[in-house]
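For reference, the chain that follows is the form predicted on its own, supplied as C-alpha cells.
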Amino acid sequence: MSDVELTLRRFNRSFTQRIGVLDSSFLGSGRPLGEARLLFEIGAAERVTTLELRHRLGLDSGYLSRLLRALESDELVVVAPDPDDGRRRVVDLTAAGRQAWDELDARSDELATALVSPLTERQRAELDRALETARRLLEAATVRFDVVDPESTDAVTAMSTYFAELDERFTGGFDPGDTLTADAESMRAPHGRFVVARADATVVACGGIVRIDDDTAEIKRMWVAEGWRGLGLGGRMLADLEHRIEAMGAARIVLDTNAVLTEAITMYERHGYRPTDRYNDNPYAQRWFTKPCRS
C-alpha cells in the first residue's frame, strides 16, 4: 500500500470519529448519518429527482428508496412523480422536514465551529488549503466515465458550454451550425460513442469517437470544465476514449484542433500523438495528429 493510501486511511478514521460519524444518531438528529446525510441533500437543492439523488450520493435505488421511506414515514419529505416527466420522480421536505433540516444545518455549523476553534489563524488558514485541495483531487478521482446520447441533456449541455468557450478564444470567432445534429448520427453506437465524466450528478467533461473506415476512428468534442482543469481529466477522459476506439477494432487514431488550444496540443504529444497531414474538412482544424491503437 502506498504512502497516501495509508495516510488517507488514517484520515478518515480520524475525522469519522471526530465528525459523529459513528454515532447512531447523527449531530444529535435522531437518526443515523445516512438518513439525515439524504435530508441535507434534499433540503440543499431547490428541486432534486431521485435520479439525481443516486448520483449525487453514489447510493444504489434500492438503498435510496429504503432511506426515502424511513424519511417519509416520519412526514419529512414527499415523494411525487415530476409534473414535467412523469418517468421521473422528484423528493421535496415538508414544513417539518424544512424545520429538521434547519436543525441539522446548524448543529453542522457548531460542530465546525467547535472542531476548528482552538486552531491559529494561521493554522486555519492551511487547514482551509489542504481540505479544498484533498475534495478537488478526491472528486477528480471518483468521476465517473459513462456513455450517453449525444442529443441528451447532458451532452447538448456540455457541447453547448464547450461552443461558447470556442467562440471566445478562437480569432474570428467559432459558429457551431447544425454540428450538433450532424455529429449526433455518427457518435452513437455501432460506429461511435459519446462519453461524459460526472462528478456526483454534474458534467465535468465530454469527448466522442467516430468511427471513420474500417482502420480509422476520430476523437472528437473533447472538453473539461474549467473549474476541473489541471487534475488531471483530459488525459483520463482521453484514455478512455482510446479504450473504446481499441475495443470497436480500430487500428489507428485520429484527432485535430486549432492551433490556439496549446493546453490540448500540449496534452496530445505528451500521451503520443504525432502531427499527420489533413484527413478532415473542418475549417477550424489547423493541427491533425493520430496515434496507433495498442491493439
The other form holds:
Protein chains: 2
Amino acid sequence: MSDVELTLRRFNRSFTQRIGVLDSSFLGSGRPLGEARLLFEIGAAERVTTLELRHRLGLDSGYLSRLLRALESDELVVVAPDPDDGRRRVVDLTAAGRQAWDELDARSDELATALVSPLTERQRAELDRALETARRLLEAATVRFDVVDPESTDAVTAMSTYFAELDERFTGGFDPGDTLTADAESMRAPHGRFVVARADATVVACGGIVRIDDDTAEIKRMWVAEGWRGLGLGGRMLADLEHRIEAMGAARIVLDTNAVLTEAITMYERHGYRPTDRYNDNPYAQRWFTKPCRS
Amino acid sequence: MSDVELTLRRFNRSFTQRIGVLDSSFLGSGRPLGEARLLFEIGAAERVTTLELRHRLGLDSGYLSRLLRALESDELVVVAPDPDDGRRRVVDLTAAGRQAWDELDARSDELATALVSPLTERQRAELDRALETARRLLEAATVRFDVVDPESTDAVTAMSTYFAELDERFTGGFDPGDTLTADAESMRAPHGRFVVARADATVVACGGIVRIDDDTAEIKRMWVAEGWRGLGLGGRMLADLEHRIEAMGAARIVLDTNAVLTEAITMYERHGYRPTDRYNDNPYAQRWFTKPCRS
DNA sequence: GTGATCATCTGACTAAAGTCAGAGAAATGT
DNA sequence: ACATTTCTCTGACTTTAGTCAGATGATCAC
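What would you give as the form predicted in complex with the DNA, now that the form predicted on its own is on the page?
In what comes next, the whole complex appears, and the chain from above leads the way.
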C-alpha cells in the first residue's frame, strides 16, 4: 500500500510553509487578511450572495456582515438585496474595488512568478503537470453527492448538458422533447431521487432514481462531466444511487442504455449488472441491465 | 510557455480550501492554533532550541516565550538551558506532551485518510507521485544559497558527506587527511568563500571558492546531496559561485575534477568550461577546466 | 578583562479574528 | 392567515495573534 496520507501531510507542511506566502501576500495590501480574502473572493465571481461567501470562506454571519460593512465604507463593494429572495443580499465590486482586486491579483501573481523563477522551463512544466494532477485528484476525492430537486438549476444544467452530449453521440441524434419537465415528478421524493455531485459549486456528475414498482427501481440520467471522467466518479455515483435505492426498500435495480455508450456499459458490467430483457419502450435504448439489491 | 503561475495559484486556492482542514484540525484539540502548531513542531524533532523554533515558525521571540510558558504551565513541555550555549534554551516534550502530540498526529492522520478514502488504490498512488514531484520541485525552487564559515557545522557536515562519497566512487578511494581544517582558511573571506544551499534547515549542496592569484579563482568542493540531484541545483550553485567570483574581481575561473565524476564533467562543459593544462598537483584530479569571467 | 553581540524573557500594548444572543425582515408550509 | 424557518444585521463580548521597548544574563572578539 502506498502511504498517500504521509505524503499528503508532508506536502501540506512543506507547501503551506512556502506558499502560505501567497496568502499573506494579501497582507501588505494595507488591509487585514480577512478583508482582503473576502474582497478577493467577491471579485473572483461576479455577483455573489453573502450566503455563498459565508459558505465558501466558512465565516460567522455576524463577522461577515462586519467585514462587508468595512469594505463598503471603503467604497470597494456594494451590497444590495437579492431580487430573487429579499432575505439574501448580493455583493459586487465597485470600480475602486475592481482596482483593489487587480492589485491583489497582481501581487499574488508576482509572488508565484518569483517562486518558480529558479526552475528551468522543463521543471516548470513538470511542476505544472504534477500540481494539475494533484488538484484534479483532490477535487475528485472531495466531491459531494447531494439529493436536489430535479427542476433545480443544478439538475437542469446537468441534464441539459447530458442531453446535448447524447444528441452528438447517438447515431441519428437525440431529441429530449419535454422529458426534462415530464421526468421531474418521477425523480422527486418519495418515489424517486435526483442526485448531483459537486466540486465546490460546479456540478460534475448527476444521476436519477425512478421507482417502477414495489420491487424495482430504475437508474436514469447517469452522467459525468467531460474533464471529470476517469476519476472514478461514475462508479461512486452508481454506488451512491444504489445505497439510496436500498434505503428506499427496493429489491432490484434496472437500467437501460444505448449501445454506443460503451464506457457506461463496461462500468455497469464491472459493478455487477447483468443483461436482462427489454423492460421498457425507450426508443434510444438497446441494452437493458439488472442487479439485485444486497439486503 | 506553460503557465505554472496560474496552475500554482489555482492549486493553492483549491488546496487550502480542502486541506486547510488539516491545520485547523489542530483546533478541536482545545488548544489555540498557535500553541498546537508549536507543540507539533516541538514533538516532530526531539530536543529543539527555541531559536530553531522561532526560525521555523517565524515567530517573535516575545511571542514564542509566552507560548512556551503556556505549554509549560500545562506541563506539556520542559524548557531547559542549552548546555552548549547558555543563552539558548532547549525544549522537550513531557510524557503528557508526547501524548497530546500523538493525539494531534492521529487526528491529522485521520483527516488525511478520510480525505483520500474515496479514491481508488491506483488514484492514490498517482496522487502520491504527483504530490512528491510537486514538493521536490517547490523545495528545490526555494533553496537558499548562503555564505557560511567553512568550519561551521553545516559546512563540515556537507564536506564530510562529500568526502565519504568520493571515497566510495574513486577507484582506490579518497583520503581527505586534514583537508577539512587545512582548507578552511583558504575558503574564508576575503580570499575565499564557502557557500551552502539549504532547504529549510537541511544542507542540500555546497561549493567553495579559493583565490589562487590576482587573476584566478578556483572552484572546489562542489557537491549536491543525493536525492536532490537532477533538480538543477548543481547549475545554480555553479552560477552562484561564478557571480561571487566576478564580484571578487577575478578574471578567470579554474577547477579540477576526477575522471569518474562524469555528471560533473558534463555539467562544467555545458556551462562553458573548457579543458586546460594541469594547474595543480592534486593527486585525485585527472581533468582541469577553465572559464573566463564575463566582465 | 571588557565592550559588543546574541538570545531570551517580561510588561504593556494593539489589532484582528471570532463568538453569541437576540432583533427584524422576508419567505415557506399548512 | 399564522406559525415556522431562513437570512442578515447589531451590540457586546472573548480570545488569539502579534508588536515593541527594554532588562537580564551568556558568549564572543580582541
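Positions refer to the first chain, counted from 1. None of the values given here were measured: they were computed from a predicted structure. Between two forms, the rigid core is defined as the largest C-alpha subset superposing within 1.5 Å.
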Would you tell me if residue 173 moves between the two forms by 2 Å or more at its C-alpha, with the rigid core held superposed? no
